[in-house]
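The data below hold one chain only, encoded as structure tokens and taken in the form predicted alone.
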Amino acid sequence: MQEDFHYYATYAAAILAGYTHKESLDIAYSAQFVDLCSRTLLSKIKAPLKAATTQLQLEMMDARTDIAGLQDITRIWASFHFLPLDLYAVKEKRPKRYMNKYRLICGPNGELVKKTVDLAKDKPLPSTGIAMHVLADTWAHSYFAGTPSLVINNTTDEFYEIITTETGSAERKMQFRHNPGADDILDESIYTNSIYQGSENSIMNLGHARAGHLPDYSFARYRYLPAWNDYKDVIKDNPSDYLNAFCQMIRAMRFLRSDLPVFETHEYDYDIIKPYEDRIRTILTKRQPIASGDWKAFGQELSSESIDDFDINRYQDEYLSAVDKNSTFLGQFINGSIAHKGMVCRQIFESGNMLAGFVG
């Protein structure tokens, strides 16, 4: 997912969940900040590096792919962007090494989603934002794993976009290129993805890189052949998944506000969005590279307030000048990110899987 959903759509979901304008901005800021809180940024503000929630492209270029390096990558990406669906999944006739990676495949409504939301309960609002980012990404990034793996994350070139037509739908074969500086050409289904690398642990095989930005586009519907499914067809319907993510975020945040006694997976607040459903579906299905403008307009109509554009520097001076770092917005985000990463990595380790390292 991109800033359009993590910031602006999260703001709208928070308003619908009952939060104030200021609270919703704080939640949305934290949700988007998960995609930007790198070690480079943490070094700049002299904050603990273990709070990193992402890795910049330049950081990834220097990342090691030995055991320690792979564990470091997995701790970040599996925790915050590709939350595992089932750490105890079973697939017949596969060795343990394969299964350890297979069990990190991301998906919605797993046990770790509930643990993620529960962990944010009674914590400062930045923890709510972190949880909403993680929850939303389980929908967008489903079928990919947050660890470098050719045998899990690879795909073939057989990608077909499902296009809505006047008479129903049709398939159009996608074209992929490998220039990260080139924009996707949506009208022609030309997209950018990572270069094929035969090395199992290549960074090019992390997450959904082999599928490019398709998981990040709410309008995208496509059929493809992933390695984890033995190169059999999988159909991904992003508009439906993003709608579920939006309604599940509302549900989760109502629990975090104590409007609901418990958060359960597979429950969505469709009734709350009913008056706005057509508007939301129109945003989700519009073919555009990023829907920030549409989500921002919708959020402002909901709250009758102006939504500040995201500014990565907004809270840095406060953190740098504070004597008590824990009382600052970024201090609360940092504490929340460390707690969440620790919880996920502990669950991975306790399942008998060492891909995120040893957690005592």
Given for the second form:
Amino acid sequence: MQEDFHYYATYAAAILAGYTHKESLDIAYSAQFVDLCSRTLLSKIKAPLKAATTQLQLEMMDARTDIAGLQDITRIWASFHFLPLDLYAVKEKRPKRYMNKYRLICGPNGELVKKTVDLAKDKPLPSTGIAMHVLADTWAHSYFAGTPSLVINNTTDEFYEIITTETGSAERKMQFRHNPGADDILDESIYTNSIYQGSENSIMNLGHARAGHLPDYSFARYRYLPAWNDYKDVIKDNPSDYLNAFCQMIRAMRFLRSDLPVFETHEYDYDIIKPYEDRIRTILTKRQPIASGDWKAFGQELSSESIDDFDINRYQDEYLSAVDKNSTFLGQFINGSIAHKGMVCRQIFESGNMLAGFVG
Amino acid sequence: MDRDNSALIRRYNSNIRLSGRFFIFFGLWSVIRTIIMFTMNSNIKSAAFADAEIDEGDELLFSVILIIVFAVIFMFIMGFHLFVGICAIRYSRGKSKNPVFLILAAINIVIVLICLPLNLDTTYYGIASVVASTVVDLTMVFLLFDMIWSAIKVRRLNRAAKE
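Alternate state requested, the form predicted together with its partner chain (shown: the form predicted alone):
Every chain and every other molecule in the complex is listed next, the one we just looked at coming first.
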């Protein structure tokens, strides 16, 4: 997902969950910050590098893909952007090496989502933001794994966008090109993706790189062939998934502010969004590269307050000058990210999977 | 057509496409192997010249004739492999329904199997070369079998779907 959902939509969900404007801003900031908290940024503010929640493209270009390097990459991406659906999934006639990667495939409503939300209970608001980012990404990044793997994350050129027509729906073949500098041409279904790399552990095969930016477009509905699905296609309905993510975030945040006794998966607060459902669906289905403007307007109407644009530098001076860094916003974010990463990596390790490394 | 059948058709078409690509590669390998045999192995060269009973002054002319003959043969071999391989790839993508490449593939299987015992002659080559060559030839036979089998399965599945 992009800033439109992680920042502005999360703000709107927080308001609907009952948080104040200030609290919602903190949660939204933290949710978006997960996409920006790289080792480069952490070293700039002299923060612990193990709190990194993402890797910049330049960092990934230098990343090693030996076993230690792969574990490092997996720890970050599987923890924050591709939370595994089922660490004990079963698939017949596959070796352990394949199954380790297969079990990292991301999807919503897994056991780890509940653990993620439970972990954020009674923690500072940045932890809530981290949990919301992770929860939202389980919907957008379904069917991809947060580890470099050709046999899991590769796709074929059989990508068809499902377009709504006057008579119903039709499929339009998508084209992919390898030009990261060019914008996607949405009207003609021309998108950018990573170049095919035959090496199993190439960085080009990390996450949804082979599908380009498609999972992050809320309007996109498409059918494609993931490498792990034995030649069967999957249909991805982003508008529906994003709506579920939004309603599930509301439910999770209601639990985190003690409005609900327990958070369970497969439960969504559709009733709360009822008065705004048409508006939300319009935003989600509008064919645009980023919906920040629409979500921001919606959020501001909900709270009757002005939403500050996201500023990556907002809390850095506070962190740098503080004596007690744990009491600062970034300090709380850092503690939350370390706790979350530790939880996820421990779960992966306890399932017998060494792809996230050894957790003592 | 249900999803399982669609998946099977995709799998078999993928097999045909892969076999087609490798068959083209095998054509190239056959040409390169023959060139290496004649240029690197002095025994074969000497035997060819001795069999032809060439006078000393006509060696150059004989060499040129040999090169021209082999060039024609190589073009035929590559052309054959390219034709079968490209037809297989087009068939797998649904761009062609002509199964003639399958007949040629079957003929190729028969020829390779017949010629296999002849390749086991170690007069001019070491045992390692003979084994390597045999393994490559058997792999090609397996690929062609797979290509034919996959094409039959695709046809049956499509027919069943239409019914």
